[in-house]
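Next up: just one chain, as structure tokens, the form predicted on its own.
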Amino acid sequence: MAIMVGPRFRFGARARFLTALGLFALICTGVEPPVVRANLAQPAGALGSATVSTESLGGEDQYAVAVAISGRLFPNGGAPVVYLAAGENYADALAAGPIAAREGGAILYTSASTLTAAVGQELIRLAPARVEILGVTSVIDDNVLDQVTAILAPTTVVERLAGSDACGTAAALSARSFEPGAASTVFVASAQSPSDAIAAGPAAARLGSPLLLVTAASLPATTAAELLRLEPDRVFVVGSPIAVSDEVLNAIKLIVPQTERVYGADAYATAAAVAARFLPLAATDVAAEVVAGATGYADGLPAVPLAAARQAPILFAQPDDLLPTPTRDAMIAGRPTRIVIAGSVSEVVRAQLVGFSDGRLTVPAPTPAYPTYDSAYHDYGEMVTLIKATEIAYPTLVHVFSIGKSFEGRDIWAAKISSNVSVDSGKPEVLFDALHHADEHLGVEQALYMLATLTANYSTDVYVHRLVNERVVWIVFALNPDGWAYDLSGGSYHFWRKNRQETGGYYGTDINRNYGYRWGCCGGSSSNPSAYNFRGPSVWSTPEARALRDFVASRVVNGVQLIKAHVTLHTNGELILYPYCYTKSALPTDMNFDDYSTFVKLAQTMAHMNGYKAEQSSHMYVTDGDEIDWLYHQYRIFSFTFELYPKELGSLTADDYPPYSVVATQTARNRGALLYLIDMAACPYQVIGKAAQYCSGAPVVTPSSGLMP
């Protein structure tokens, strides 16, 4: 069995871990639119698995999470002992997990100065024989002790257990629970690394061991004295040399020579290492349980007695993105059959916990990753994991598929989002695509943002709920996966734009100059294979453009093109561009006035929402063989290019590779505009007051070659 807990801070994939140092109270040494909430229909069948079940023990904060865990441990009350820890400064309680487990008790949180009503009610329900207040009065005030005493039976022992600091409290807990020589093994972790101490808790409980605390740089006298008193045969130091220095480890070795370190590269890896060493999932004879949390490391501490009761390790999960690699690998290796989540994680993280456990998700083949300083961006493999996990999380809303293969054989992944997604309903459709150009990485993040928006908000946002019910949205996440891989190859950026198709000894065609309308007509592309905007040796010569072409053609049903609106996501410039791209004429002979007026009105409205500038695409520069020209000319789809953040900054690096720190703000910035276009797809002409003229019946289209006669 296993237990998982996660930090409240938002960590991303692989290198997104932020150390808890400095975020934990050390004692030993000193423009998105508002979301409309409503009771809406839930997507049915989420996380269905024949072999893995999930249970949530959550709450709005760590106090509520601890109460939920206590309720799970003692559904009928009757806890013999409750350890009461400070919810905002819980260092003094880090060592209490294995002691509470040893005594069959629970851990609850209190604020420093008063007992909350919910925690008081849980104490009354548990009716413990003893309550231990952990920490000195500056950590938990005597007022809390008095309140606990007042609400419980007169026979209840309510007392304070504290040392001069967190390390001293840990030593006092050990001395209270273990006679000299009674513990053959002792666990040690840093009070400055709460995740390590929490991960060590179930292991210590399983071996009947105390947990003592040190700091990163010193072995406190209280801890050394307790080690001398216990005289253990062995000490396990949990944490990296950064968390517990080699100097501290060597100082412990002077007292207990058989001392070894158990650790990983970060908090996630350390927890996985503890699990593999002391509580391997595959070795359990009962249904494995994993408790994951995201309110903060604080979720993990009250989960220790629960984990210990089930001989389960604690692992960590981040709240709203990809599982950390060590956690993922531990899930795959252990194959838990039951997952208990303490705290709150997104449905997509829940889906990953289940999907990696039951085999629906697998480790993606190695793909080039972003440079370390931009590692929070999703690379190709992480993108695939995320979209497939979203499908598992929302099976009635999302279907993931490939529209075809790139030149080098990579799948071009897409998702369909709609209520009752398995039904081809004939509802108005909208298409988004990203990453025509390999170095325009923000487009992938915008596409992933829209997937998350349309799924995670379906049950809470009235507007999103209606759109998903009334529309079909298609998202093609990365049209140019080969160029993307090359742009990231070797761990550095290459400013690579094209695909990786060879022509005349040169690599790459600009996919967005390879579409079948006005291809090569007007000086908006190059016939030179070495040029950045090489259009290819012939129209539709790139398999990526052909894959998009064939997918769009497949949406012609009974002569009607169901896709009514489209956005292709590019960078940069903060622009909303509309056709035509091949000419600077605002109203050439191949566009009628009503279509022109509709394009302008839609673009201006969206630009008002996100602060971009709306203009005809050729005003930026002329392009030919462009996707939006082809989509409009071929199918009369109202097709736009979004040139995402930033505006021109005068630096190629700044323009092409914005730091990940801007992603959340810049993708959310486009939420309203993109949702608006989905809404208008029912009849784009309504924005010029001509819905009755154009939309009383669906227009019939006859697909042609897409080339000018």
Ligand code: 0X9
Second form
Amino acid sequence: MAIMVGPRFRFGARARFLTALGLFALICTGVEPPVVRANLAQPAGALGSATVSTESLGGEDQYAVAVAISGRLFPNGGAPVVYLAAGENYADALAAGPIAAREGGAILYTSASTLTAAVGQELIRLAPARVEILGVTSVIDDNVLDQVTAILAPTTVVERLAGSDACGTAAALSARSFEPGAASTVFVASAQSPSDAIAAGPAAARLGSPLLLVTAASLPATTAAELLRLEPDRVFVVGSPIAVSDEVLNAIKLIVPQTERVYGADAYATAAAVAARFLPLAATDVAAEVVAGATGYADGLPAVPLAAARQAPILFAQPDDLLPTPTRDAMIAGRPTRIVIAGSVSEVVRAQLVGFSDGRLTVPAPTPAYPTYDSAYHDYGEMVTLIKATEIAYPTLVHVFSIGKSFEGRDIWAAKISSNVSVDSGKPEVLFDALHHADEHLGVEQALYMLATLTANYSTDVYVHRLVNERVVWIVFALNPDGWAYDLSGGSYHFWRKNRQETGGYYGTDINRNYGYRWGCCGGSSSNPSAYNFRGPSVWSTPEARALRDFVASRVVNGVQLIKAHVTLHTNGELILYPYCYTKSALPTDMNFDDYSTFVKLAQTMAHMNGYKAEQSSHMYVTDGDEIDWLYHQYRIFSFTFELYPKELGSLTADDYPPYSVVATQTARNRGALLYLIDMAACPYQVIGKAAQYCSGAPVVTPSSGLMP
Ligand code: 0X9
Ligand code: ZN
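Would you mind generating the form predicted in complex with N~2~-sulfamoyl-L-arginine now that we have the form predicted on its own?
Shown next: the complete complex, the earlier chain at its head.
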């Protein structure tokens, strides 16, 4: 087993100055736990797989997580010892992990000034012979000690174990448990890097070692003295040179020459390095497990005794989105068969833990990544991982497939989302697509947002639940993966729009000028291959437009096109556009008045919901060979272009490549409008009051109460 925890922690202001060996001015700084907490609904998704099981030891906060872990360790109570740590300031408890493991005890959290009812109850249930309160009175008040004494049997030893700071407490814990010479190996981590100390815990336990603490810049006197007393053969320093400086490492070497650093580039990589070095999952057979956790690193500490009991490493995950790369790679390398999650992670993160362990998920082939400052945007490989993990997490709701290949051979990935997804039900269908234009990255994020919304909210949101039950939603996440890869190539943006097909020595066709209705008719595209809006040498010349065409054609069942509504996601302008694109005429002969009225009504209603402006697509400029003209003309699909954030500002730098910080707001902004369109797709004509006239022969709608299951 292993454990994951989020990276958000803050250092406390508390600092103490000590002197070690008369050589250094030393600081041992207290550590505070994460301030920001994940707020994830607990979904009822599928757990594990045929070969990998997961177990969740979650809770609202680190206090509850510790109680859950303690319950798992001691289902029938009867812990010999409990270490009580301050939940908001647990640096004093970092070294207690391997000691608690050694003694077969548990670690619980308390608030600094009072024992909460839940923790008190767990203490009573555990009925320990001994309780160690970790830290000085400013860390945990005497009141807590009195309360613990009062609720437990009179024979219980309740005592405070504290040095003058976290490093001193670690030294005191070691001194209490190890005679001189009893520990041939000692682990050292920084009191300021709780993740490193927590990851070191199960490794130290496995080697029968104490864990001592230093700071980034200093070897405290108490720690040095304890090293001198123990006289170990070797020391493992867990943490990067930023976490524990080379100066501190060299100071330790003066005491124990065989001192070695174990670390990775970040907290995740350091935990993975510890796992690989001391607790290789593959070597542990059925005991191979991984404890994950994500409400913060604090969730990892109480899991140390549990991980140690199973000779499992602790790894760290983030609560949502993608698994950190080192953790992902540790899953692939270790192939754990049991994963214990301490804290809360999303179903999609859980699916990644399982999927990378059982081989259903693999590392995507390398494609260009976003520049570092925009690295939170999902590149092609990350998108693939996310949608495939969503399919694993929600197998009854999501089916992932490719609608075909791009010119350069990349898959154009899509998902079908509906209850009972494996059944072709005849429910009304809606299609979303994104990234016709390679540099319109926000569209991909919007598509991923819709996938997440329709799955993660299915069991918690009545509206989403009904829509997923009664509709089929298709999402094509990135129609132009070649242009996307080119746009990101070389580590900087290229303002690339078209695909990567060559015509007469020039690269790229504008896929949104290549569709088959009135292709090239009306001055809304260029015949010049070097133009940004080159329509291609012939209609349907792009494999990407053909893939979209053939997919839509495949939704004609018994002569009826099941897709009733469509949105193509572009940027930018904050506009909702409806056909026709090829003419400025609002009502040419190839559109009837009821369709026109329905388009206008739907667009205006959606625009009210997201604050965009609704207008005919040709209002600003005419395009021909545009996707939405073809979808409407060919199938009478109510097809819209959303031009996403930001508003047209007239300068490329202001309009293009918005920072990731806007993504959450700007994608959530369209939730209501897009769900509304999914809803209306049962019969779009209902918005002009003509459902009876147009939809009496409509596809059968699966009856549903719209209530929670
Ligand atoms: O030009 C396009 O293809 C779309 N705009 S974008 O800035 N994303 O390139 C517009 C598609 C809708 N059609 C018209 N506005 N005519
Ligand atoms: Zn566009």
